[in-house]
Amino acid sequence: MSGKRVLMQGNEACVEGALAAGMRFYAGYPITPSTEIAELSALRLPVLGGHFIQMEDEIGSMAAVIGASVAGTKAMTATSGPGFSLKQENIGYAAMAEVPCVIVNVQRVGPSTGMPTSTAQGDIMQCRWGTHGDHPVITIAPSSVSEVYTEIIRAFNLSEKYRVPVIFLMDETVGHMREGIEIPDPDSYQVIDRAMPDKKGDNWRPFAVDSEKDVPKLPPFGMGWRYHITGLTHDERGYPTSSPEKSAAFISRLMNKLALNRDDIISCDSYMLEDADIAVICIGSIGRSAKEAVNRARAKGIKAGVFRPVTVWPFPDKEVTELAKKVKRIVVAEQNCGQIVLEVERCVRGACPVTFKGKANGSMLMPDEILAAIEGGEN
């Protein structure tokens, strides 16, 4: 299907681009609107050798995605609102265990049941802060279904390298269109795999790295080596320890690995910032809505741009910060009653002002809501 022009809907790209980045195996439970997600994966998987597992609910599919990882198997799950919620204890012990997987998160209006079958974003800080304790994750939130298939390929690159879960916040708008896009070729992408020890030995320690950027190579269960995976704090052989030194650089370590890497995790797309007097910051299909906006206003003479982190967390602090040096002013449109325009107001730290536009009633922001905000209008 490689170079091929083809009508896809976002769940479906998810699905394709996952197994493309080699996905095997898929433990799920249907809920709206990932539920395309868990559909595809069950017709598409055993095709290629793969397993598909419906999961009696979503503690038991985010076990079952682990458990596949830690036994050497590329793993994903899906699901939405309060499935997600139900997945925060184990995407702890992922990233305290540093077990390789992506969980997709199709975003719905919440909290709650909320309204299923309609578009938010108010799962942004649940990315970050979802799981108790500090912790290291990455979240990606793509923009098109173009941007879909190509940023789960990453999202699986980057949970590989890093050895952390990655969650890969879509919405519902995102997750449901159809556009014509281009299976891109095999060899246009990197498919990257875990790294394997470079020897056994009785001096081995699975957890021990040269630095704290480093990342630990632990090889999959059954393959001769021998080690111990635990959800407690652990010293360098994987053991439990109470120890406040131990704990200490193991914390440091694990959170290190991804700050000491925010170059390589973090992806932003930029829009007509050029020359940019208000800059519009949003993440997925808002950035539709966005780029929209900026071009009528445009033509209405106001220098705007589009500002759109496609890695969330970690933020891109950096960037913003420059960005809001700058412009004379800062527009956050979110789908939601405010989370994004937290971080922003943070990276700014009042070098311009900052205007948000949110909406959580189950519609899209729309093109001349933006237009609104950009032009000095009411929230």
Second form
Amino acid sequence: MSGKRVLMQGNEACVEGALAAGMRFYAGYPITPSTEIAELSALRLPVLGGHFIQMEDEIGSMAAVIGASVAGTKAMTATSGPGFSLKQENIGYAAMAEVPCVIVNVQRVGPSTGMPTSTAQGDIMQCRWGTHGDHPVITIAPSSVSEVYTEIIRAFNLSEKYRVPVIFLMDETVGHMREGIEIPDPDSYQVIDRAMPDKKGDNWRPFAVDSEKDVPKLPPFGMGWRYHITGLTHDERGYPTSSPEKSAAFISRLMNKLALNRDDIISCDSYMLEDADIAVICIGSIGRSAKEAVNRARAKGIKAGVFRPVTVWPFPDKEVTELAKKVKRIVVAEQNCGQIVLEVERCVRGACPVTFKGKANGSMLMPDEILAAIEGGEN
Amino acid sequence: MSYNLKFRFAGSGGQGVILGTIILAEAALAEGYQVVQSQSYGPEARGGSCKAEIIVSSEEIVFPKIETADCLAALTQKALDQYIGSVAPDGIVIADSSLTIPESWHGRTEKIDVISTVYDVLKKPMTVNIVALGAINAILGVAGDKALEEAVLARVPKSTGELNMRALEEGRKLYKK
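Now the other one: the form predicted in complex with its partner chain, given that the block above is the form predicted on its own.
What follows is the whole complex; the chain from before opens it.
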């Protein structure tokens, strides 16, 4: 830590952290509550030799981000619900063509235009399955302004390392609040840059790997390496194929790229779980409500704790299965009508009761509401 | 010594209540406290109701929003009526002198002439948040005068620095201990 404390908004920390990670291209279409990310990117990028483009819409924004990344630049876009829906087609293209990029979604109340200035967590499942077809995707959800800064750096690192779109899932609460934070010293974190291929032989197959744990090393366009990328299912050379064998090998590699590296990708936060009888599972800003609820439960002599997936996708399935064996009950607290609870129930497999506490009216799920669920009063 | 303040500032969109809390949060940060600032507002750019809040603490702030406020400062009757119910009984209500304090409130009340000062003394309605801030900080003692002045100057356009320093001073004078 450099020791200098500044008052920073979550959306500002998203930009500053992204710049620290090496983001030099931003294309977007402003939308509340993510607009400050576009505004600050427009101010900061030209000074650093980067580029900011306000595009005609969110579809074009996502396309521009993919183009910039294929040319070798770390690229980002930011949006909220309605725009996130529009980006889905091209997010699928990025997953298919293995183009690193970061998509920030500052969630607001939906569906449709919903409540633009109010908080929600209704897009969790859309991050996983918003674009069609089986595909790999990473999603990270921060709960404080300082975590926005450090986790957006991790989002870029994972995107570059595994060549996948990473969705940085904020919510209006985290995006719009300001906290006094210490800007991390650059020596305190790692910045991962894209790996380059070893040799340029005649038989170079850009998408070939030694094992499914490996990631293809694709050089930026314009550096003398000629290869083909496409949204069609392709072989190791990058050309379309409809061979069942090659197609099976392709989708297996695409999915296992993350599945076999899940321990490197998954990150979770635990609070007072060592002796807990009741675990509250939540993501993003609700981590703050849950922590306060647990403090109040502890003051009443109830042994409660918080388990918060910071990496939401891939979901920390093994961790939740283990947790369910240790506690007597799990409370899932979400700013929606029930999304993470579906994953939790899948992983708990009946090992302990699961109580759901949700809220989707635009006002934040409060500590006392979670406390009531911890105390078992409501379901 | 442990310090904890939950302060809510409410008014109408365009009055600068959000900026007011940002400035107060930065002044408190400069004094070495932990701070969280947040706001809620409607989709309108102006005229809708607007609420902003800060928590200032000597300890880590776990939950970033205010459930019960230690102090409410209101610039409009609508804001006062809407949020007075969530002020702690031993808390403070700061209201513009033109407003009517609801009968339900029996706690400490500080009425200050913010609106008439910006129209009659400064003749600049846009300084309403800074005048209020001067009075609010005089009442609550969140930050020293110097820290607050620096925080104001860091957040307002350079050409308005002098005007805003006058606004802050007029606000300070409105609170007579």
